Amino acid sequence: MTAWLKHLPQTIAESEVDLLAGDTLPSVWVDRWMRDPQREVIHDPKQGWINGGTLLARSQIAARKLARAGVAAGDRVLISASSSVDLVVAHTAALRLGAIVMPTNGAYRADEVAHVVSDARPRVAIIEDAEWGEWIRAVDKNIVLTPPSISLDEGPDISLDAVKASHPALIGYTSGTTGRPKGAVLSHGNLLSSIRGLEIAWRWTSHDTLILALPLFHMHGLGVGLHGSLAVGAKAVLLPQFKVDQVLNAISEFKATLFFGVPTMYSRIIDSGRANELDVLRLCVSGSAPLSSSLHESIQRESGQVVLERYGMTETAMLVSNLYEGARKAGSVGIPLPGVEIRLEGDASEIEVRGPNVFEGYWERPDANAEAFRDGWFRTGDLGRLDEDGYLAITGRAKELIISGGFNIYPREIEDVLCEHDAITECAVVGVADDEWGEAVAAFVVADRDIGYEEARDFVGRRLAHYKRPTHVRRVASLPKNALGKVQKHRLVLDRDN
């Protein structure tokens, strides 16, 4: 029996599953908006509800503006802004035009922005931070800058929605084991197939209303929350940031049925004393970082919600999910989603995957692509184990990636910055378990004087995104190394009093 068949409701047979029904997400969205133009689709605190007909018209106008600015099919468009209707319009317009969207974290600083801009060479940057404009223009003065409202001249009518499933749709930057972040290129088919799988597995329908407080530069918020809501015809209530009271108030106000979050969000909901208010939801989903068994149990005890944990990544969108109808095991990410296959390879049991949701490679990185795939299977870099029921548990990472609060953090990037400090001669950065964040950043430094926590944190924070700042700093006489001089990070032990 194919493992993913366990996700199917009794009313759907395997032969009826078509993960590419509609060909592309923009085609699916436009079809829904045209058939039911008065249906409310997206809400934000400033503009209220926007219906499908308005989204259709506004995205057409925005696409004409982007085309007038020189964007053609295959060109890149960088988008970095807080969640809003304007951002949704800009994103859908770029995809309808055939451009490749670069969703970019607004917490990035100058060096990080310069890297993604020089790597993917966008034609237009849709941003809300004026400082970013300076950083982008420092790399390429010809890049057109505009706020999310797309304050550009409008061009003539143009052909839209001509892209095919095989055409690239997104470049998502993700940390690897060496060098700077790489751009994972996902096709329209990759994105659509992942949503079709979730639509089936989570019984996601047009009757649902999602409270979406996740950022829209991340696969969880953008590739699942927004894309999925638009595709199935559900409503999405956008919150520009996560605040417990705003989320719980919105659940009540909008009669929500869904909430997607990361473990940090659920931890704060528990701490608020209002976790019982989750009981009205049809489904709570957690992802982007491991949900501890203790937190899983706390949520169930306080609200009755058995949180559904799932597993995915930038390169693959969603891969695995606990069952909607069936056991949701604490500490497990579940069963492969429709169309997805997984296998464990090597003595360390590395998780390898294949399916229509899996990307074909990194942007202009043939070297990385050769390393990332084995016999047509993508090597996730995560380690896992399967139980007797076929449920997957993540046991560790072959790569050194740190995941804190749902954000991917590459240690080498922080180490390079710390070593610029005039008092630090060597350093090593590792992830350590943290009840709230899943993992926290710990820095071990060899220095000619004491380096305090605040000094190191501020030094990194001025150069990198805030979530990459060390939470723990320990000065050591030397770093443990093997005979070849490689730092043995597994021998670094954090004394929590330091």
Given for the second form:
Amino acid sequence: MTAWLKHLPQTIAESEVDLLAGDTLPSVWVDRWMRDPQREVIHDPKQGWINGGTLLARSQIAARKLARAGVAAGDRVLISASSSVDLVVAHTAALRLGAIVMPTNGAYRADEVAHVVSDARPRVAIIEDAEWGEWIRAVDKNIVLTPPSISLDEGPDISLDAVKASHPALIGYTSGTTGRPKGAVLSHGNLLSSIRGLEIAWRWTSHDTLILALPLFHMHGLGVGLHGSLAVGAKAVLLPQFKVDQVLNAISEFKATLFFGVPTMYSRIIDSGRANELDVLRLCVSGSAPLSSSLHESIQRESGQVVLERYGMTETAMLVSNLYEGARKAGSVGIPLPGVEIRLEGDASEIEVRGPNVFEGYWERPDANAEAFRDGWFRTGDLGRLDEDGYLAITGRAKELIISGGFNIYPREIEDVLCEHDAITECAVVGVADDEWGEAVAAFVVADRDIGYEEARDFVGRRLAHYKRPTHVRRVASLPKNALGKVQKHRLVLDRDN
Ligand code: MCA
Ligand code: AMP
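Could the form predicted in complex with adenosine monophosphate (AMP) be given as well, to go with the form predicted on its own?
Full assembly next; the chain just shown is listed first.
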């Protein structure tokens, strides 16, 4: 039996599952907004509720402004801003126009911004930070800059919504073991099929209201939370920051039914002593990083909620999920979502995946694509094990990656920066278990003099996003190496006394 059939409610037969129904997300959204223009769709703290009719009209105007600024189908538009109705309008406008959106983490520093800009060459950058404008213009002074409200001149009426499922929709920057971040190009079909799978698996309907405190520049908040809410005609309440009290107050105020978060968010909710207030929700979902069994149990004990853990990636959107009606196992990410196939390959049991949600490759990186796929299967770099019920547990990683509070950190990037420090001759960065963040960054440095914790954090923080700063810094006489001179990272262990 196809593994994912377990996600179907009894009322849906396999033959009725159409993961590309509607062809593209923007056409599905526009269809909903036209059919029910009065229906409230998105809420933010500044603008309150915005309905479908207003989203339709405002995204059309915004698309005309982008077109006037020179954006045509296939051109890239960089978007980096905190969550707001304006951001949603800008994002939907760019997609309706056929542009390829580059959602970009607002914590990035100059070099990180310069890398993605010079790699994907956006025509317009929708940003809210003047410093970013300088960094972007330093790469290309012709890039048009605008805040999320899109303060550009309006262009003539143009035809929108002509994109097809095979056209690229998004470039999400992510990295591997080596080199700078690569742009994963996701098509409209990839994004839509993932949402259709979740709509079925999580019984997501227009009756739902999601409290969305995840940032809208990564797959979790954007490709799941926002895209899904818009596609099924549900409501999304945007919170520009994650603050436990605001989240719990919003659940009650908006009579919410759904909350999606990373494990650090759930751990903060437990620490607040207010976790019992999750009990009114229909569904709590966790992803982006491992949810420990103990946290899973605490949430259940405090609120009665059995959190549903799921697994995904920037390159694939969502892959595997625990069951809505059926077991939600702690320590397991569940069963492949509709349309998704998984296999475990090699001695290490690397998880490989295939399906309509899986991207076709990295932006202008044939070399990386050749490595990323094996016989048409995408190699996730995660290691797994299947239990007797077909549930997948993630047991480790073949790739060098640290996940801190749901953000991915590539040790190599931090090592390259630390090695620019005058006093550091060699260094190695590893992830260590951390109660608050899941994993934290530990830097081992060989240096001419003592490098203090503050100095190292400040040095990295001026060059890379804040969450990449090391939490532990150790000066060592030398790094352990094998006969070939390769650093043996597994031998780098923290003594916890300093
Ligand atoms: C903030 N800080 C962090 C992190 N976030 N340090 C390490 N890791 C982090 N993730 C630091 C700040 O720099 C600050 O340092 C201190 O923590 C306190 O900041 P605070 O304001 O409390 O943090 P926050 O703004 O509340 O952020 C915590 C957060 C955030 C809400 C958990 O990290 C977050 O939004 N995480 C979600 C990431 C996400 O959306 N991932 C999805 C990727 P100092 O005090 O020194 O200044 S998509 C993905 O992974 C795939 C597709 C999937 O499966 O979903
Ligand atoms: P990203 O590159 O930000 O898309 O992060 C994808 C990676 O996050 C995956 O390859 C996994 O290593 C990790 N990940 C996502 N969800 C989970 C989960 N539920 N449990 C463990 N790891 C996860």
